[in-house]
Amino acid sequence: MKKKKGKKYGKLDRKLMGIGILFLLPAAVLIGFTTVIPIIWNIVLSLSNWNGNGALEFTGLDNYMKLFSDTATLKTIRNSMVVAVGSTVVSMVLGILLALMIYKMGKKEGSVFRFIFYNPSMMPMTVAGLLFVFVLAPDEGLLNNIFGAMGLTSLQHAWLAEPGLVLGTLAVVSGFKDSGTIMMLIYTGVLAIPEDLFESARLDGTNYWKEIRLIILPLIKPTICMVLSMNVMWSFKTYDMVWTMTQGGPGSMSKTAPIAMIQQAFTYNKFGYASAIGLVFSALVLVCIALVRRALRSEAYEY
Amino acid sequence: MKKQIKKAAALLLTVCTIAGMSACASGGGEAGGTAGQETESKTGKTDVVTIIEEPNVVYYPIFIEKLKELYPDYNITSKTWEQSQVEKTVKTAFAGGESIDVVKWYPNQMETFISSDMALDLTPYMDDEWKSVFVDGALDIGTYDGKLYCLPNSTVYPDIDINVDIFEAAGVEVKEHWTWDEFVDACEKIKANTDAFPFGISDTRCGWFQRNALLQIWETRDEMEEFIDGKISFRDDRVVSALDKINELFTKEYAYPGDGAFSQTKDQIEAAFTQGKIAMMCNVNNGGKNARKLMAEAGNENVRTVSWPSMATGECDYVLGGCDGYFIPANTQNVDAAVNILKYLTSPEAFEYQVEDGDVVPAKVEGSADEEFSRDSNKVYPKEILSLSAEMNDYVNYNIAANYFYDKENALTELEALRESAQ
C-alpha cells in the first residue's frame, strides 16, 4: 500500500510563495483592519446595548429578538428588497440592451453613445438623485409637464409622493443610473467573443437575433452572472440616493434598511440595534447574491 | 540581487503599512472621554471647532470673525451647519473621541444627546452676569432635570406669510389671530374662487399641524402636560378628532399641490408661493424677513404675517417652537475656550446683529424685531410630546403627518408603542 504524500514544493516554489505572501500581506492588513475586525466589533455590538459613550451592556440575543418582532425596521428591509430588485433587473435589462445596440455600431459613432450612455453613472448619487426630484416634481417637474403637453395628463402622478409609485421610481431612477456601468462591463464582455463565430453564423444565413440568442448571451453568461452578482450587491445598499430623493418619505413610506440603521445609531443612539440590523440585513444580501448565482449557473463555453 | 531589492521592497512596504495602521488606531483611545484635556496645534494656539455656520445667515460669518479677533490664542475651526448631518458629525466625533467645541442644535430637542451623556452641563458655568443677558424663563428651555444643557439664540415659532392679493380675489379677510374653522374656511374659499392652492408647507415642516394641535386641544394646562408626560394615550379622542381634521385639509387638497403635499422642498414652496401659486406659506417667524424680501423680488409687496390657526377652546393657547441655541459636547478637550465661546454667541453684541437681521432672541437687547415676526414669541410653550424620546421626536417632527394621512391606524399603533416604550 503507497502511503500518500502531500504535494513537494521545490526550493524555487517556497521562495516564490514567500514573495508572494510578503506582497499580499500589506493587503492583509488593510483588509485586516478595514472589513475583518468592523465585521467582528459589529458582531459584538449586536450583541450588546452601546449608546456612543460609556460601557457596553451585554444583552445577548435580545436586538435580534427586538428586530424580528419590530414590524417598522422590517418594513424598511422589504423596502429595501423592492427598491434592490427593481433597480438590479432596470440596470440589467437596460445595460444588455444598451451594449447590445451599440456593439452594431460603428466605432466613432458607438463611442459618443458609449459616451452618453455611461455618463449617469460617472455622476454621483447626490447630484443624480437632485437632478431627478426636479424631473419628477409632480408640479413643475419636467416628466409632468411632458406627460402634459402630449395630451396624456392622466400619467401625471406626484412620483417621489405616492406610497405606492415612490418605491418604483426609486428603483427606476437607481437602475437607470447603473445602467452605464453595466452596459461597458457587458459590452466588454461581447467584444471578448471571437469574430470568427459570427462570421460563421451570418454564412448559415442568422440575423443579429438569433447571434444575439445563440452566441452572445449564452458565451457572455459568466459575465453576466458576475455582474448581476455586483449589481445586487450595489442596489441593496442604496442610500444617498433614497436619502437625497425622498429622505425615507413621504412619512417612512420609503425608509430603506441603511437609513434605518443610520437613524438607530445616530438619531437614537442605539448602536447595538443598528449592528443587528446591518447584520442581518448583510445575511440577506449574501443570500441573494447565493440565489443569483445559483440561479444562473452553467458550463463554460471555451472560445 | 534584483531578488534581494524585491523582498527589501517587499518588507518596506509591510512595515509602513503595519506602522500606519497602528498610528491610526492609536488615535482614539476610549470612546468620548472626558471634558477638559486641552488640545493644542502646533502653532502653540487653543484648538477649537464649531458646527455653528448655517449657510445664508448673514451673522455667522461675523461672529467667526469676530471671535478670531477676540481670541487670537484659540486657533478656530468652523464648519458648515447642515441639520441632517450634525447628530451624526458630534455622535461619531465623540465615539472617535474627538473633540467639536460648540454645535448649534434645540433646545428642546436635546434628548438625543443628554440620554447619552453627550452634552456638557453649563450650569457650574452660568454666573449672573451671563444669566442677566437672557430675559427671564429664556434658559429653561434648555434646562433637563435642574441641568441647563443648551442655551438659546433666537425664538423661532411657526406662522403663515400671507398673499394678500390673492386672499382679497378669494374674498377672505385677513386676520392676525384665527381659529382653525377661519382657516378651513379661508381654504375653502381661496380653493373656490381662485386657481391658487390656500396653503403650502414644506416636507420638513408637515408635522407642524400636528404638533400644534397637539399642545392646543386639552381644556387644561394639567392636561397637556399629561399628554407630553406620555400619560393620555394617542387614542383619546381628542387626539383622534384633531388629527383628523388636519387630514382633511390634505384629502380636499388645499395643500400645494395636491397630491405630493408631503414631499415638497423649502424651495420648492418658496418657488411657488413667489409666482402666486399658492396663497398661505407655512413658515418660521425667522423666516418673514426673507420670504417678504423673494415676492418683492417677483414684483409683489403685498404680503402680511398671520399667527398659525388655533385649535384651542381652552386656556392652552400654546405654539409649538422654541428656539435655536448651542451646547458644549461632553468631551471638550477646551471647555474654558468652548465656554468663552459660547460667552460671546449669546452676548448682546451677537444677539443685536441677530436682532438687525431680523431675529426675535430671547435676550434683554436693543431694538427689536418687526411685530409681525414676533406677535406669537410669548405664546411658545418650550415643551411638547417630542420630548418624550428621541423616536417620538423624529416620529412626530417627520413621519406623523404622512403616515397618519395613508395608513391612519398604523399610525396610531406606532405612536402607542413609541408612547409605551417611552414610560
Contents of the next structure:
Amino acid sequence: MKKKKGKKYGKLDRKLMGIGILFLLPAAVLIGFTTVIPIIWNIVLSLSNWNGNGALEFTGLDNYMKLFSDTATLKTIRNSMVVAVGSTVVSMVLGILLALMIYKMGKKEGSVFRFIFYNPSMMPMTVAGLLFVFVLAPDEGLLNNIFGAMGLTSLQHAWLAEPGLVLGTLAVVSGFKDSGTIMMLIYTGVLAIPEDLFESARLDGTNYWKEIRLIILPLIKPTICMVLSMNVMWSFKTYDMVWTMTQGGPGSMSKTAPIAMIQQAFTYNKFGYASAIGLVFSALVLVCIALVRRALRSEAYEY
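For the form predicted on its own instead of the form predicted together with its partner chain, what are the coordinates?
A single chain, with no partners or molecules, comes next.
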C-alpha cells in the first residue's frame, strides 16, 4: 500500500502563504490581547480571591461552590434568561413579520418604512432606555395616558415597578429595539431568492401566504439560524438597558447577571467571585447558542 504524498507547495505558494500570515498577524495579536488573554485571566481569577489591590489568593473551586449555593446570584442568572428569551422571541417575530411585509411594498414605500423601522436599532441602548422610561412612567407616561384616553384604565400599570411585569417589559423593549436589525437581515435573505421561483408559484395560483410557507421560510432558514444565534448573544447583554431603565429594581426583581457581576467586582471588590459569575454565564450563553443551532439545522439549497 502506497503512502499518500503530502501536498507540495511551490515557491510562489509559500510566498503567498507568508504574505497572508503577515497580513493576518496584526489581527491575531489584537484578538489575543482583547479576547484570549482576558479569558485566560478570568479563568485564573475565578479560581482565586482578589480585591484589586493585594496579592492573588488561590482558592480552587470555592467561588463556583459559593455561586451555586447563592440563591440571589442564581436569581440574577434566571432573570437574564427570562429577559433574553423574551427579547429574542419579540425581536425575531417582529423582525420577520416586518421584513415579509416590506418585501411586498414598492421600492419607494419600502425604503421609507425600512428607515422608520430600523431607526430604533441605530439608537444607543441607554438613549432608547431613557426614552422608554418616559413612555412607561406610571402617571405622566405616554402609554398609560393613551390607555386612559381610550377608557382602558384597567390596563394602566407601573410597568417598571411591578414585580410581575418588569422583566416582561424589559424583554419587550429590548426586543423592539433589536427588531430593526433582524428585519434588515431577513429582508436581505428574502431578496436573494430568485424571482423565477415566485413567478412560477404565481402561475400555479399560489397566494403570498403560501409563498411564505413553501418558498421563503424554507429557503431563508439558514439566514434565520444565523440571525437567531446572533440575537441570542445580543439578548444576554442586558446591562445597559436594564441599568438605564430600572437599575435592577424594584428591589432586585430585575437585576441580571451582568449587573450582579459588575457590582461584585467594583462595589464589593470581589473580583474572583465576579469572574466566576461571568464564566458560568458565558458557558450558559454558549450552550443556548449550540442548542439553537442544533434545533434549526437545515439543508443548504442551491438555486
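Numbering follows the first chain given and starts at 1. These numbers come from a predicted model, not from an experiment. Basically, rigid core = biggest C-alpha set you can superpose within 1.5 Å across the two forms.
C-alpha of residue 284 moved at least 2 Å between the two forms on rigid core: No, residue 284 moves less than 2 Å.
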